[in-house]
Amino acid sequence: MIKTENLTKEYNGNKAVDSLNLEIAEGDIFGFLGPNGAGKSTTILMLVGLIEPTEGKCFINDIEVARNPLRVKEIIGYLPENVGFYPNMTAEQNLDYFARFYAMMDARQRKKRIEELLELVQLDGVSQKVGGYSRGMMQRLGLAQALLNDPAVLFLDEPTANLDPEGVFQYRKLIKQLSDEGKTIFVSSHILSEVSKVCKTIGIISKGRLIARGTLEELKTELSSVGVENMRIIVETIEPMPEITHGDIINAEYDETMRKVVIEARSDIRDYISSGLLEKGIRIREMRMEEPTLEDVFISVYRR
């Protein structure tokens, strides 16, 4: 549904975007991940066909970007990090306002896809103009704004920016929804925790470059693969426990009651560990290894 060939965009000799390859499928919610200034927004604008690219393509259903611009704003949906509104008219008003751009929609049909977006969004029933909103009332309209012609594909540029928790809780349920329903999303972020709990694919940018593509697990994989990524265990036993030596540890920290150790290992060692500590007679209360979060992917394959 969405793809890239060699995208390239320079700014004053600088490649914002270096030769990008992507192909997303049908349906999947991809979350694009990066520091600031890797180059997310930019390509974003380029797949929106906001800017155009210095060298390369970028496709939208097959659709080539830079050739058909307008033909592509018809299938997609776009949610800038900074949305703007009139803020001298009520929501409903500046979504009518956005609704005429399409030629498909009559009257009849914006006033009831206006109403449906506003319930989605939790915005119904408030009549105040949009210049009294709170940001993040905003992105909720800003929200509703993108899927107003029902688009197969939605870019979300830092979607949970301004959210409180409710809303952040109402984003995923509504993405899930929205992925269940068939639409391809493309979510750009640097909130990490959020990108793992909506994003069935990832993609890690620095400095233009794609530099590591998949899914949460193959990813961890990939690092484990390398020896990029250590084993995290955690210990808990009833008793004083003795100092763990193994040539595979690198850091182990303890409490200060020694009942409790988080050690770094090279490997898997739970076994030898709890068949030392039985021998001692020492009893384990608890003994688990952490799986990498999604911040430890991130830093891993960063600074590789």
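Please read all numbers here as calculations on a predicted model, not as lab measurements. Numbering follows the first chain given and starts at 1. What we label the rigid core is the largest C-alpha set whose atoms superpose within 1.5 Å from one form to the other. Compared with the form predicted in complex with its partner chain:
- Core-superposed comparison between these two forms: the C-alpha position of Ala16 differs by less than 2 Å.
- Core-superposed comparison between these two forms: the C-alpha position of Ala38 differs by less than 2 Å.
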Given for the second form:
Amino acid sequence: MIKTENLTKEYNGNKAVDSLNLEIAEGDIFGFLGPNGAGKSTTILMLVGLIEPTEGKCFINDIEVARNPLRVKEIIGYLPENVGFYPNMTAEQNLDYFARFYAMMDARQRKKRIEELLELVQLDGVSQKVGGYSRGMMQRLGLAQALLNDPAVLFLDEPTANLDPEGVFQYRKLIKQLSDEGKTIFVSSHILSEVSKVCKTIGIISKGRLIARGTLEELKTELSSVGVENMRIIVETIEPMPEITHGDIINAEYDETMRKVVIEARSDIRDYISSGLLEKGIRIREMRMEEPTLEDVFISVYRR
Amino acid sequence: MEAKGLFNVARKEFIDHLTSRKFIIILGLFLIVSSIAVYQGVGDYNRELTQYKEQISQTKEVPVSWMPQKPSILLVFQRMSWQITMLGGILAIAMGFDLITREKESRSLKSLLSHPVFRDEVINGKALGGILALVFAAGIAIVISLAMLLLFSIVPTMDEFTRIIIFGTVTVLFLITYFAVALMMSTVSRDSGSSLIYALIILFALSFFMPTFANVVETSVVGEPPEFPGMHYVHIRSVNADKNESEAIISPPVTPVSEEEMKRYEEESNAYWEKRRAIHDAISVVVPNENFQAVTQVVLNPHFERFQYGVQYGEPPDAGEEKSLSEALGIVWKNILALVIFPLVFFAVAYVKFMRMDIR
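Given the form predicted on its own, corresponding form predicted in complex with its partner chain:
Below: every chain and molecule of the assembly, starting with the one above.
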């Protein structure tokens, strides 16, 4: 459905996107994660035909975007980051203006579709001009304009930015509904929690290059082996414990009673700890290793 | 190129212009000033008509070798053309200076271009919508003027009516020129404020700087005009030094002027002014205001005689033979061509810049 081949975009000799190879299946909700300036928006702009790649190609439904931008725009929807509208027009007028560019919509169809969408994003009955909208309302209107042509592929750039919690909840519900309808959804964000809540697969981009790709669980496993080097082991005992010594321990923080310690270590030394305490007759109440969160993994990867 | 997108953009832009506050205010001002000009022009026309009738009745009593000219209602539009030169330029700039920058500032351009519309349809649609609004503005001004004429029971002849229509067309070309300047500035500028300032700088440079520049170039190339033979000298004599008072004494002709000297002077003078006019024309052809004035003067004055810097020795400037419309247009074809080429050049720059613009 969405495919890129060595997609590259250079600005003044700097590669904003560097040989990106990506394939996203039909019906997938793909989360495109990366820090600010990683090349997410530039990739989307090439995929929606707003900028041309310096090298490489991208395809939507096997249509090459750079060669047939209009054919691609007929089947996609795009919510830009910080979406903008004509402030002197109402939401309905803005949507009607954009809808007129689609060949398949006559006046009656446009009116019906616009009414449906405004209801969907809860902007029906709002008669004020868009210039008076809050950022959240603009974002919701942006989602409506992206859905005008009932697109097969939807590109959403930072879709939850500016939305209030209720708006975010409605957005997630809508994405699930659209996915159930068989639409392919490409969500770009730098907020991991947002992507992990709605996306089926995730790609991580850093400095213009795709550094990881897979489901949430696959990524966690893949990245934790390379991304986070240190681990945290928490030990609680019934009796006060002596200080634990091991070559891999980087740091250990004991509480005042010496019954709890948080150890930061280079390797999993839980066996060494348990046998050492057992030898000294100290009963262990709890011992666990805190797995790195996906957030920790990503931060670690981004910083590399 | 798909026409659907072009007309959709043009339609929206046309409606935007007609409903925008700045357009309504400037158009209103423009129409008020034009109406005042027409009203004053009607007064002038009626006065000249009365004089004409008196002269005609006098010629019946005392035969004369010349016939007085019947005044034309086109006089009314000559006054109007002066108002258009300044206010029209401002109206056109007000309409175009933020067409692209505003879209960038409101971030609507990215939303617009994510729908199936070519970039050239967007820029061409914006130009078309603006031009239609300018045609509407000029059309209203002409219709109001004609209505006022009819109100004063003045009915134009077919020739006059045709000339008025041509005046309206040239007015639109003139307005389009400054609209194109503003559109270009809107495309190349970072924000609307800068775009407005640059467009106004061009307007004022073309309106005030270029005529002065032309004058300086003429003088530096051809020098001062030849001296009139047998010139009178003027002596300034102090009569009361305490009060700093003086008087002028005009001497009798220094030398008697022969016919030969006078003929030589006329030849030199004609050659001088011809050369000077050629330089002036070459420079002023790049000034839309000068082109507009040149065309309207010829089209709206059937008795127009090309005179030198407003000085037609011994004759008033409109004392020439009556010129047909085709003859009149033949005189100013270069100016008309310039009024067509100018906006095209500015549109071309705006087009190329917009097509290459990085949408981020």
